[in-house]
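In structure tokens, one chain follows: the form predicted alone.
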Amino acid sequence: MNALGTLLLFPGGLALLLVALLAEWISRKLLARLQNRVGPRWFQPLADTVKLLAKEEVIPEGVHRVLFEFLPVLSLAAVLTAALAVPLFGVVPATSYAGDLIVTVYLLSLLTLCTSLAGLITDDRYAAMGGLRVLSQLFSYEAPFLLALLGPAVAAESWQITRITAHAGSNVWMLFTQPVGFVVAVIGLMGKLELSPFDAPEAHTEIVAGSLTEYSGRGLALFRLSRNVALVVGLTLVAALYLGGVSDPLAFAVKTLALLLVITTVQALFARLRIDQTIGLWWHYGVLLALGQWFLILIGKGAA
């Protein structure tokens, strides 16, 4: 009963789910204060959330109805399950084994492949652009943002995220040490959240709202929700393993904060790429980034 208790309280389940809220309104609210905006109140995400939870969701003609009200279930419990072995709010995950880095970063990912084919499965030609848009970019960006990950986790010389945030806790922040490895990682996870200026897959002046143009009520407020989760679940992978670990879960937070302050910054100074842009040159350069650090890791640990 006290295991089924954390799972669903804290630190996982629903506080999780209110804290991915959280870290919405707070991103909305800096990009407003940014660009000289009053921005929303702090309950205007959970207000939405709650809005479209209870509107009627419209099933489009043409589509597989179970495979519709399929993906966005499957895209929220994805990103749930791959909270559970990472360090929320910087107390101890839920779960821990071997090779638990590589699984979580494909939960992530599975988020995305439930975006794209919730396009794909349409009729309308703006969701099948956008569904087609996520597809190409998660193929630019995953494997930059995996490599980045992979980084820390040479130095370590462990794929699992415990020994991994334990490492990075008893050496020098791996920012310091494996700085090109924390670009990319920002980057890659912008990319495949599809925050700005990485969002022409949901391009609102282009095609709507993308793959999830004929989403409404539940399924586009579980695919927000997904969608918020994996941010939070992101930025505390990028935090423990590049700013120092986990030790104190007030100074994670802050870690935590820190970066989602620099990804909104970033969406407030840049305006969004066409996809050429977005998926070319990250896709050549990107990749090359990372796997020129993990070169140099590598013979620094030759020579070591």
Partner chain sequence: MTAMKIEQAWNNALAGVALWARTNSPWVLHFNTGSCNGCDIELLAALTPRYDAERLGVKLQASPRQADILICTGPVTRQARDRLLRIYEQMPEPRFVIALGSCALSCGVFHDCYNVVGPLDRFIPVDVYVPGCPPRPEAIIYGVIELLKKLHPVDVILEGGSA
Contents of the next structure:
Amino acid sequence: MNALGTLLLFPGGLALLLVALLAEWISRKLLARLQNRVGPRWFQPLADTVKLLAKEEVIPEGVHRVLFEFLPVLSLAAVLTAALAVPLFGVVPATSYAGDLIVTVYLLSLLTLCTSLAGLITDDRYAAMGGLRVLSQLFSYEAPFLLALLGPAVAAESWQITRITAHAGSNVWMLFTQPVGFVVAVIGLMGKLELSPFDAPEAHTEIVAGSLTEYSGRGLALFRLSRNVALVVGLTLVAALYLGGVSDPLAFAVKTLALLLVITTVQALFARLRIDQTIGLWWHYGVLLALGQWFLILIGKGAA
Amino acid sequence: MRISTILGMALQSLFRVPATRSYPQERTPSPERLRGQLRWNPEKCTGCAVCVKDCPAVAIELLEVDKAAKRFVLRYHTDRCIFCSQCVQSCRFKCLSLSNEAWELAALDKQAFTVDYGRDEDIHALVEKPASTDDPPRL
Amino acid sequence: MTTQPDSAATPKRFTIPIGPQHPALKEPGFFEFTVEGETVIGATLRLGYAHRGIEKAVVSRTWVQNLYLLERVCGICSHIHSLAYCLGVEKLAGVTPPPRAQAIRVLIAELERMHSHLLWLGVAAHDAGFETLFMYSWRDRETILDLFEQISGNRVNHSINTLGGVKFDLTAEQIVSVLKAVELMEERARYYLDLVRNDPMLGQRIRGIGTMSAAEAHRMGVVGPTARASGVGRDLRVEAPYAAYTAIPVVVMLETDGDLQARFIVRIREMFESCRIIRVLLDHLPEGDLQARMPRRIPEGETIARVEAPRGELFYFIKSNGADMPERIKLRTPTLCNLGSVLALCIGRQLADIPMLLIGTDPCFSCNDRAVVIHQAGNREKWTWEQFRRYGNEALR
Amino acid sequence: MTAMKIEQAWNNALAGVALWARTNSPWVLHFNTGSCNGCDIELLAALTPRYDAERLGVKLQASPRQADILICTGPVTRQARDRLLRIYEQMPEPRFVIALGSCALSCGVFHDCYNVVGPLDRFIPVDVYVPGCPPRPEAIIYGVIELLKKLHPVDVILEGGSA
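Having seen the form predicted alone, could you now give me the structure of the form predicted together with its partner chain?
The complete assembly is shown below, putting the previous chain first.
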């Protein structure tokens, strides 16, 4: 019963979904305020989601029906599963096993793959173009993001999130010991979630709504939800690894929120990068920086 | 080189009151010259119909009740009107004006847009003539 | 996945339609770009979605009614269209509008230029995915729209022109608020100029993109700020001054880089010039009447009127046969001259650059969608660049 | 019997929630059927800081599939008609249409133009008409609120939105 509660209510399931919606609202509201306007009301993401759920789902012609309906569900399931191993709200995660860091990162990537596939299975050209862009972006940010998360893992000499956070909690914040890794991780997370300025895969002015162009109603709601959940999971992960562990839930919530605010502010400040510029940025700087950091940590380890 | 040139302005905005006017909770008074819905004063109208001739959108019809007594009804089609104020310019007797208050004109039904101006008894005399909802008459 | 019929040979080739309903275009144009991966290798344009048949309609409306019809050729440059028409008709009728009217016309034209450039800056930023800049420039644009609403009573289609003069006078209060707005605009323009020159991320999207040399600009016959960004100093306010411009010399803003960034800079620098013109105008605002008497029938004859719209040269040909309706009005709008350059420039560029290139010329489809016959026995006719250019040239002759 | 009652109550509650969500999240698709730009820029201006329609939940969508409200500007031209119908068909139910500006209402100044085939409501059902040439952004917001009132007559949720 207790396990079921953990999965369905807190910290997984319902609470996570609500916090995900809250995160979207905070992000949109802050963005609006940075743009000198009022912004949405607090229940806006909830209303959007419920409305989409209640809306007619159009299944376009020439699309694999089962896949079309299954992909959004799969992506939500993937990010919810990813949440299991992450110390959400500073609570001890539901599961913990050796190597769960890698599994979590790849479960988050499953969302991206589903998004891409969702674009590629439809007949729509914008969606196909969006799907291709999602894939190319996936290939570009995946490596540096993982490398950036591996920094703390190496420092803690473990692949298990709980162990790394424990290590992070008992040492100096890794934000200070591995600043490059932190920056790469934050930007990698933004790339992963296709947040501006890395939103070329869904650039409205070029390819309409990217790979989700053909989605209406339920499918769109689920994709949006899973992206919000992925945002919360990713923020939790980065905050836990880089901002000094999860010892105090309240302090941890504040740290996560601060990270969300930073990410949102970055979104407001830049023009969108072209897809080739995104990829160039990653492979030119992201990977090299992350690798350099990694070597430094190894050398530091060896010296100690 | 700066990373972002807009950062300062964005942070300033964050701590400033938003530029938003929260219509409909608060209504800012509309400017004096705002060109809203047309108003007609039947007292001075001579029925010269220059307004009808000059209207570029065929939004005005001048219906005769009794021509000799200079009794007219002005049928105004808000949905056709382009609020250009040419009729106001053309009217030599200053019978026409554009209200600066009536600009919230949205309606669920097009019927609401046909307005008859004039003395009540004149409008009653015209009741049997239904308002046309067709396209503007051909020129 | 839609590919071209011979997809076996070129499996990666797509055609990407942009328009007629597309977020990059607020108007229904229709472009078809053939892309290989992300690179554009071909482009076709189809106009006509907003074609309403205005040139045909003007001949069955009176001179007065046409004023409002032509004002609505384009909502963004509404004043300049009616100004060109008024100048032409007044020339035909041999009527000179009073000096105060001429000054007010120029004042509104310059305010409109600023509002148009700010609007364009916002739309360009929006297309570059720079929402914050879009929001700021549109917020600042409201200042000018407020002025329009105060002076004329409408934010977009001001209808301030009438045949023989202007309809609305400036009160002392309004002059003060115009001057205040001008001050604000100058400050904001300085900020935006710094921004488009120095913002690194925006720079990546606009620097060196869509470069057009002066020779190319000549060859393609581009006009307005697009030409001036390539170092071609075409500006009718200088070449053929009209209304109050005869008394106020205008400085042409020139940039030589010819890329998108230069087009940004030219437009923002023009805002300073507009501010200066407005100050000079208001310092020497003549007193007197607003309207000269106009006959209802315009004497027989034909004339041309050329004005500098925010987007470039706007051309009107007006022919009267002495009746109360024109016999023929032909208009050529700046967008038509500029659109051809987009099709030429986009070949070999990234798909992501296309909306930017397109917006770089400040296109306005409602202006130029008026000449193309589209449906011919079920076949869609598409114009090649050559045909397009020929059409533009024919209109000039 | 009670089971049926409970089911009915449940369904009513669900419908209520859906209605609440719908009135609070009007996503908008804009299509220009031949307008002069005036209404288009005013519609866009309604989303910018001065008017900020996002405080009512209005969001401009790019894909017809994701929109609830189709806002059309301009008289319907011959070429745009087919596109208009196609876009309307592409929108999922429930969908609503707002005709914006005098041209969309009655062709306005473009009546009798040979390439204009008629006002919007000749081709698709229109829920709200917003006259004006162009309507002010506030008048556009008023039109959207009229539509929301039609959907949810009791009280349209307009609290918040100021802070």
